[in-house]
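Coming up is one lone chain in structure tokens, specifically the form predicted on its own.
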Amino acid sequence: MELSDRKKQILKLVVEDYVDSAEPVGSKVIAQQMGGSVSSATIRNELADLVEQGYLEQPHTSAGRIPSPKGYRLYVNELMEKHRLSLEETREINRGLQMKMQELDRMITQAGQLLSSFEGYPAYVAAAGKGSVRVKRYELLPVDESGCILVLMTNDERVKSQLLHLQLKVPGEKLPVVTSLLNNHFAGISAEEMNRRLMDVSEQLAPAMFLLLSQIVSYTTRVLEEANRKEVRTVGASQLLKLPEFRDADKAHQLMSFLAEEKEALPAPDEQSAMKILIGPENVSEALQDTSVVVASYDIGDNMRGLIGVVGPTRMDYAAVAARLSCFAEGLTRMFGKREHGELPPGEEHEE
């Protein structure tokens, strides 16, 4: 049943007051916020209806009400006003992100730490190829007749190296030939395609050259499989201990253990959307069913996608969290887009 405008207004006030205070909200507080336009008796009746319809809950020890997951969902979908970051908030986020480009793994971890400190909640970050991390360039460096060093650069700017012990000796002057073959025929393709091409050239190469090429393809395949696997990092789990909802040590420990040991199960946005908000039982994982998760995606480039999100109580300021997370995601997309310049361009000016 569609809620009346007055019920929606009351629900909105309960959510926003509870977000600020972490205390159940009573009719007297709402009456004051509505400027006396509605009597306390009428507000009590409306609150009772909202409880009966599942939008609010009434703790046994209090006469006040708190939002239910259903109430939060209606608030996020219909009642939440778009939060506009102040100029100073935008500048502070961009100052934090404005750093010299470093290794991808280290950089996204730093972004997660920054987000966690901003929000006061645990944060998680991930970078994953959309199944398509590729080798951009190969180099072979001679060591001696029985070994050489393979250097790979992938399209997400990772550099990997490996000392290869040759089963059959390959003269140093032949290594440029192998390097050229790799860069012309084995760069920019998937691991599966590499194995097919290896079979195609098997009869065209001398045994020593083919064995070397096989070693390189085998190592490269392992690198690509690892790079295409989503690796999630969590930071700031201790932030939970500061929140009233997690004063219960067992409850805090359960969630902290999940963030440490089962973080791969943390939500990601759908391919069609840049952000996802999951409230309480909307989360599949049991450990998250008393929490809310807000997660956004950003573009790393080279068909790579990053994720950045927070895990917090259902009593969170969804509008502010979503606005800040969008700002982080946009800043990271700009930064990776300007990777060749080594730093983030100035942020857009936002009105206060």
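Just so you know, these numbers come straight off a predicted model, no measurement behind them. Residue numbers count along the first chain shown, from 1. Here the rigid core means the biggest group of C-alpha atoms that line up within 1.5 Å when the two forms are laid on top of each other. First, how it differs from the form predicted together with the DNA.
- For Arg222, a C-alpha deviation of 2 angstroms or more is recorded between these two forms after rigid-core alignment.
- After superposing the rigid core, the C-alpha of Glu89 moves by less than 2 Å between these two forms.
- Superposition of the core reveals a Cα shift of 2 Å or more for Leu168 between these two forms.
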Contents of the next structure:
2 protein chains.
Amino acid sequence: MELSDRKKQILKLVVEDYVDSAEPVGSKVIAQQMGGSVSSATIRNELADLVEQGYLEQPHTSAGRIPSPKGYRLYVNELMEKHRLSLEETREINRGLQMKMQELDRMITQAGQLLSSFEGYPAYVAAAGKGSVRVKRYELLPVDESGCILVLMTNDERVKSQLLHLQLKVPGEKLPVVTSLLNNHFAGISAEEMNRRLMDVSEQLAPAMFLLLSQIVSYTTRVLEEANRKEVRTVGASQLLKLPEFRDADKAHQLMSFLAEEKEALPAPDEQSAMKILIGPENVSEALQDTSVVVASYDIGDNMRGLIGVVGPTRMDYAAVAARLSCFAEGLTRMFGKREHGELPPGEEHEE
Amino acid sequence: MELSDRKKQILKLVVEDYVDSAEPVGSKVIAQQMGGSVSSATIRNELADLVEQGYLEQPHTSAGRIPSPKGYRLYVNELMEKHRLSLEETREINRGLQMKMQELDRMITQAGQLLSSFEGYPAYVAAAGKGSVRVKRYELLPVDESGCILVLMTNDERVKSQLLHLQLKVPGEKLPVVTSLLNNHFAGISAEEMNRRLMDVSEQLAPAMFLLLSQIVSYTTRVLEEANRKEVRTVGASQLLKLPEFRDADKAHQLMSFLAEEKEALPAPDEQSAMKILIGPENVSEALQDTSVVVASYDIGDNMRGLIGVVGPTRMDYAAVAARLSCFAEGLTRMFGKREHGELPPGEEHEE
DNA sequence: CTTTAGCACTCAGGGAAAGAGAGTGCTAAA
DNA sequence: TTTAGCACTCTCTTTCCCTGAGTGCTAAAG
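The form predicted together with the DNA is what I need now, so please give it after the form predicted on its own.
So here's everything in the complex, that chain up top.
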């Protein structure tokens, strides 16, 4: 059943008042905000209806009303006006993202920090490979008789390298042979496949050579594993303690442990959509039942997709959060897009 | 003035009781624990003396006593018995550290997590270079006409690499020339020096060459910067909320923000010593006035030194924490020592 | 001089009682 | 359908009192 326009307007006012007061809102305030065109008694009747229909809740008889998850949902879907970011705000976000490009890892962590400080809520970020990163090319550089450098280039254009200590000496002249062996037989395949091939050729090789190869394969396996893993970081959890709904240490502790330990369970937007809003019980995770999550996705080059979101109380300024969040997501996409073409000396790297 | 043996014994009992009850301890309990050899009245007299001398405090008249920082200090210096870790415990720690070796970064973070979960307090970890990491050797690998891979080897035996997109095309044949130029003139010097040299030679070079060089120098600068930076990570901050002294949201918030934002200010042991215990006001940071910190150092190969510590309430089981912490530090040192000699295929690297 | 028993005193913490205030629901009139 | 009026409900805060733990002091005993 559709709500009357007036009911919707009232619901909207309740949500917005509650969002910034964190206190149940009464009929009088609403009447006032509607310009005195109706009396508080009328509002009371409407409020009672809204409660009955499940859009509002009453902490106890004779308290004001607060929005229920269903009420927030309606608000988000229909009532929420697009929040316009001020020019300054947009600029500030983009300036913030304009930090020195460093590794992707640090980069997105910083974006998360920035977001968290903007919103005053904990934030989370992740970058996820699309699954099948492979090695495109191998290179071996001699160092001395018992060591060499292995350089890997992956099909998503990243480079990793590693110093290998050899258990058995391999003369420098042999390296090109190994290199071409690797490039011919170990490029473009998955880690499992690599291990299988290694076994296949094991008997035809000199032991020293085999040892070297297994060292390389084992390192490569780790690199691929890592490139494919989705690692979620959470930032700014301590912000929770500023919110009235988390003054209770137990509640705060529960959520914070969740954010610290099970961050993999935090929601992500669906494949197609750019943003997702989950209100209270719409979350699957037990620990998020009383919180809302707003999360957006962004692109990292062509092969990866990132994720950036905030966690807060259901009482959340969805319009503003959503607006800022898409600004972040767009900023990040732009940023990572640019780097692909190397306008600036970007900064892609790696480290031990 | 030296304390009598009995006073020391009493102080010791007060500390130990308070550590696990978190409640002021009274004369009666102490008398009991001393085996009934003296009456509670006697104890009261002694307690009064200890308060006067500043080793104990009284939250209010007619409450029991709690140790003051001075009292804890005496306890730590003289009274504390070496806590013997059970065999299981040692084994458990070492098993925990035996995780798959990955990058140093992730490795020490995991150690921190492990520590934090052992102690039930927040932990922090860092690895710090000894200051002057330099590039030992450069290598350039051709990719295509508008790109090449730069590989750096530093004097602490780490390898970093990066894909460079060239603004201007540089034919593959030229690369060896550039490489030797780099190795002859840009190796073994600081980042500032590198930039200076770059300026010096700028006029004698073709523009394309100059551009390439500056790209390399700028990347190298970043790498060196990062290799020399001490990055501190904190883990398990949410554990604070379980402690009675941090049930108050404001207090908890204050400390947690400090741990999240100013972790660089967390104490480190002095150059020579392996462990440091800082009790309450012995800390310089404002935010740590009511907490104690126990921190140990460990070695990462020959060039780096790591740091691992916990932050907790002044009421802390110093003996046990210190014992476990050195077990951690030793484990890490052993671990990183081993890798240097390449028993196992270690895993030193870098990414993206 | 040290230890002990005895006792009055202090203070935090918990619960009950009382008052204030906000906001409701209902009724009856416009 | 809206409004004014009013009694009622329920939370929150404050106050008060009581209890219990633990002290400090005094005076006597070792």
